[in-house]
Amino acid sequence: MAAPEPIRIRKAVIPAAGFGTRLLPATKSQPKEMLPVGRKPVIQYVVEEIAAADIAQLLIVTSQQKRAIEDHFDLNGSSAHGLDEVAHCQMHYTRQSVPKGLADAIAHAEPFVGGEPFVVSLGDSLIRSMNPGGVLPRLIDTHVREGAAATILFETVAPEDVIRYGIAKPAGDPGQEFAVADLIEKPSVEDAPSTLAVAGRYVFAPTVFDYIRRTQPGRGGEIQITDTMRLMLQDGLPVWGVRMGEGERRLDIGNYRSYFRAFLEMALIDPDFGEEFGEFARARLDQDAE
């Protein structure tokens, strides 16, 4: 009997339906995912990261006033205008008309997924990685090797920042890869089981859709993917974590403080203008210090 073919993950989902209210007025008439960070919009970095992981079928979950995302990735018969790295990708779109949370946005991908495992990459955060291939190949490799129902990327945050994230309770001492015993959404500093925060990248088995249907609305009436994964854990399904490594950082575009920092960081590494911009920034700071 021939050996079964190895599992290959071919599809990715990008939730991009949020209203971006913390970035008003810049997001009044454009999606926050289209805000430029350096010379590209945020979501282009996300799509390029997925394409670099050899995934070419993408579904972007949008909402009202997000048509600019579709227009941006419309090649119009050409791979020009800086989209060469994603020109081979097959882009699909669906709408989450009512904002019911991240788990509900992912649920809209069930027909697209077609019973296959898939990647989820949030459309408002990018991962800067100095490592060849980035984070997604490691996340996928762990998911397949461990036969996981869900695999999550984590970053280490400052203890006082755990109140802003979903936080992992590892099963034992966490290495670069670890089994997850529990997930706590926005715990207090005193109750946080670790400083490992969910970093906006996941791999799911298709069984996640059954668990989303079982997930009850939480804070604000939204269905949270953290609650979905806790149901998986309660049923004994394996959930794994992968830590971001040295030379890897998540750049979030959730508010102006993080957006300004992300823009500065990506502008400083621009191959054409980064050095010049860095000199300008240093001179400007020195001028203010006088």
Ligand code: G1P
The other form holds:
Amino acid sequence: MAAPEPIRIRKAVIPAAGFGTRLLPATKSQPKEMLPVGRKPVIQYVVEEIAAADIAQLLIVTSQQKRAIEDHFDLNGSSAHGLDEVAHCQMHYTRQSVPKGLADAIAHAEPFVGGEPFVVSLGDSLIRSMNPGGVLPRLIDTHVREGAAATILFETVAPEDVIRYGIAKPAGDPGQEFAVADLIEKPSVEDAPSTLAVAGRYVFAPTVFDYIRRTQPGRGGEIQITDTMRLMLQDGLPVWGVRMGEGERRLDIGNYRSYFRAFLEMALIDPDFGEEFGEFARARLDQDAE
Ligand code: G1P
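Okay, that is the form predicted alone; can I get the form predicted in complex with the named molecule now?
What follows is the whole complex; the chain from before opens it.
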């Protein structure tokens, strides 16, 4: 008998339906996912990361005021206008018409995903990686090898920052990959079981949709994907974590503090202007110090 075909992940979902209230007024009439970080809007980096992992079918879940995202990925005529790395991707769009939370946004992907495992990448954070292919291949490898129901990318954050993230309780001492024992969405500093924060990249088995249907509203009255995975764990399904490694950094666009950092970091590595911009920034800061 022929060996079974290795599982390949062919589909990715990008939830991009959040209102971006923490970035007003910049997001009053445009999606936060379209804010430029260096030369490109943040969502382009997210799509490029997915395309680099050899996934070419993408669904973006949008909402009001998000049409600029669809316009951005249209190819006009023969020139890809800087979209060369993603020009081969099949882009699909659907709308979350009521803001019921991240898990509800992901639930909108069920008809697109069918019965296959899939990647979810949040549209408001980009992950810089020195590793060829980025973080997704590692996440997918762990997911397939462990037969996981969900696999999550984690970043270690400062203890006072746990209140902004989903936080893991690892089963035992966490290595680069670890079994997750429990998850809490945005715990208080006192209640946080670790400083391992959900970093906005997930792989799910299609059974996630059954668990989303059973998830009650949680933090902020929204249906949280962290709570969905908690239900999976309570049913004994394997949920795995992969830690971001050396040379990997998450740049978050969710608030101005992190957005400014992300922009600075990407402007500094711009192929044409990065060096010159770095000199300008240094001179400008020296001037202030005088
Ligand atoms: C979401 C998730 C949270 C995760 C975070 C990463 O929160 O609910 O678990 O840690 O993204 O950026 P949000 O930032 O949308 O409030």
